[in-house]
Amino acid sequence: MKPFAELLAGWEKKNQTRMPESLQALKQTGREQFFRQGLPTRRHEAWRFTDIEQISEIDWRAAAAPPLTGAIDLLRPLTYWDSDAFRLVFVNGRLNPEWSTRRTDIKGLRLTTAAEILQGNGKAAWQQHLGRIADSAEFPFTSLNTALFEQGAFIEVESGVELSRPIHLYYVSVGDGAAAVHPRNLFVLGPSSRTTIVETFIGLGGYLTNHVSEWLLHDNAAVDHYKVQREALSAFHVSRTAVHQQANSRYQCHVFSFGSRLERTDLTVTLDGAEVETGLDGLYLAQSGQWIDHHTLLHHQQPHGNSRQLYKGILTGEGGAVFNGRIKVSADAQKTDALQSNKNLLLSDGATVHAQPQLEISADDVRCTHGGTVGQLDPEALFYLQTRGLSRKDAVGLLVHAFAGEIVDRIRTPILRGQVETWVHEFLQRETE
């Protein structure tokens, strides 16, 4: 607690007087909540498989502005970097205008940065939603983010607007082992709007990313959301995505966890309207020295909701992972149709997975299923492929690609799908040599 206490005290002294009073109050609330909560430990049920002692032992400080050459060297190899998307690039928590393609002339799209809000220059819409979707009662790192965030994107898409180009947010971190960044995003999608939003996290060195995104989907809004985590293997990544859906809205989320030494991602979706549709896809790859922890909560509150979850993990060496998926159906959410599945493929004897799918149902007219599997490659399938002339390595690669393909093939943006396929191939080539 002490390192974060010093960081909180220093940030408050430096910044408190220059921001709007309502934002000061929000940040003060986050600070007080974090001090009451403290960092989670394995004694907390939600964290019993994930040890964050490594985080608590570091004397974290605000990330300094790094040399930009290292950051652009990370961005350029991304195949979707030069796409025609709207683009915002944050380097160690700071917006880089030169690499961003920020547009203010797109009808129906309002884009503000957190820095502008802090300086009192942004639109007032954030007052209605910021901090109200991602509650921090059981999420200490969300409280910490609320107290410390300085950068991020606040995006509003007006009613009826359909954006033909995706919005890409890139977070690039370059650290020396004790740098911490706390990006905060708010997305408000008006009635009947349509868009695609991609969040990408990459970096070099050792650092902590503590990220929070809040999403509000008004009636009949639809979004494809991609979260790509390719942090440095010496970095920590803690993330919270909180979504509130109104009637007839559609939220499709694709999460890819390919980096960091330790990742904890909490994804909570509140289905607060009739005929709501939610889809959550996840693919995580873990090798020795990596621990990836995904917690999801889908809360059906109104009737005729439809949700689908499919998370898949591929683990090698002594890599480890956690999947804790919970579906909660309130008494008023009759005719809910919810499916949850978690499948894990272990390519070594030392890999570890804790799979915990859960159902909590208070309604009596629903169709809900859940399940989880942990296993290795089918030896008969391997033998069959080898008898057809494939080497063992090629046979393993073919089966694993087929396993991951169910998730990868659901990516609607072709250039991003090709990038993910490349990363999966590189992982397999490296780990099956």
Given for the second form:
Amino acid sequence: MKPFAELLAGWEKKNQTRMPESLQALKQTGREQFFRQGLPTRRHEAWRFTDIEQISEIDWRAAAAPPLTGAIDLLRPLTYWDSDAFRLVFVNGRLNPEWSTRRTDIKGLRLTTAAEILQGNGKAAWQQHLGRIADSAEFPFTSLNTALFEQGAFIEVESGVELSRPIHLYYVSVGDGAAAVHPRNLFVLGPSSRTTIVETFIGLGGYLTNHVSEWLLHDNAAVDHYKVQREALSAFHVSRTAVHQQANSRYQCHVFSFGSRLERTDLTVTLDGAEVETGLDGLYLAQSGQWIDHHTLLHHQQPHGNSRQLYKGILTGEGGAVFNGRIKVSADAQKTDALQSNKNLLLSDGATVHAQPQLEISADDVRCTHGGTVGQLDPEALFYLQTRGLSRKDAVGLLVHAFAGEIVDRIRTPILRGQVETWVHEFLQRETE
Amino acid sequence: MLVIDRLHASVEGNKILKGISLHILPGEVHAIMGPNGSGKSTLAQVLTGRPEYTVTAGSVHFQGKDLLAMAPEERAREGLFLAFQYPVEIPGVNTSYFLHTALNEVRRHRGLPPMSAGDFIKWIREKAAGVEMDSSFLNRSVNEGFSGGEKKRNEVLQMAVLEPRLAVLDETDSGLDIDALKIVAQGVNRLRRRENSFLVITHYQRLLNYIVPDVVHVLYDGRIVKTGGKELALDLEAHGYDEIKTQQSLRPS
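Can you return the structure of this protein in the form predicted in complex with the partner chain rather than the form predicted on its own?
In what comes next, the whole complex appears, and the chain from above leads the way.
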């Protein structure tokens, strides 16, 4: 059995009628490419440490509309509604109007959902960009997403617009073990615009999320991007974020991994303009039964680029993680200043981490540094805290929160910062019970 | 308050304490002096329960309870405090938050309600002023980037906040100039009460000019070889430890 073959065949029949031709062509390309590529195995260098055999063994179907009545109550603790935010909630791949903010006009923001485009109703300038930023040559799951996506948000922020309200995109999944969703987003951020965008993934049961988001930052655009993965512990989360930055733009990303049995995230940023600033913050937590794999690529293509990356991992039980951080500096990218750091905290003997920084530098006048640590809690600090009356459990908690704090404190949205702190706390509670 | 009876302890198989007996009454200040390597700091570490140290014989009772059976945090909650010789830097842990947590653990153990954040801030600011510590230190990570003197003052501040029954000061004077020494000594003297006791471990007599002890012990080669009043410290200052070393080496084994 070829994975996804049935799903792809069925999808083709269902959706041909009103889809614009250019989109049909794009999806056809995705489908063909995916059949050529197949799912990756551990023989592929980029998948050396992450085994997705479990994904290829399941006969995935499109996620059905879930019975929401009971699910809402179960999911409520996972939602952090920011009343200030412009919110879109997708439940099993369908826009849920009840949970979403009403589509009133926000000045300078153009929003189209992927479903509208599939129906031939989209107005956004998606044709120029969709599928062009996230190349799929090396990414079979991206090809699969292109072939199968039915839902997502295509968002354009106009030139010079500073959005005061953050945009929150929620992907809620309720799965029966074989439900797959393929959300697709496109963000086109106009020159000198300012935006905050939060993508959140939550769910119940067993399912696969195969997410792709494409980002184009025009000259001087600035965005704070948060990606929060708090999927169900029996779910798979495969994700691709591809970012294209033009001159003087600033992209600040904050990535959080809390849930899922297996996560693979590929984050690719192309610094295609002078004086570009890029910041990548990451925090991943893994307990027994969880495997979290972050692959990042920062490609400096133009001079005077500045990138800062700090990824931190906390692993307990038999939890495992992969950090693969590549920095490429092209010959033209003189005066690049790139700094990468990856720190891992192992709270048990059974936890595993594979940390691989990779620098490929073709310019001669650059400053690129990387560092990585894998360590345990400082026993001296633990003892010191205990001699002041803190239990060992509380002392461990304080030190782990301090470790995570470097990333958590940089969240600029208070409600999200509070939620992330809570999840770190819950993770520790589970661990010490 | 504290009764140590023929205590033997070793670290990594090396015998360090070779039968120490000591009796501290409520309200008393005892000083332990001795040359380097005599076991002074080991005694402090054993009392607080550092896991690397193994007690091989003897007993320690603190307010009538078996101290050695308690975890380090239980000892602290019972009212034992160690001012570290080398306070640990803990990046990312806010000093004020940490001390508030510690204080409320101790209060809970004593059957007191937790102190609110607002009350605590007021209270700790007063205590910080008492050791001439700028309150900006309270919002910094514990000891991170503190100078040697600041770290020692932070130890005395923690002691003032936790209000222990018995405080052990492990070479708190080392590395301090005379002004810092006076501030630290004032901090200690402010806590002296009829019901509180102190065990001051020091290499030099200097600190004992400011924290005047009731009893002075001389530790040598893991044993207390001499006990006397505060004049013993002055005597050691004048003659050094050589006399004691000589006497001990002549002692029949």
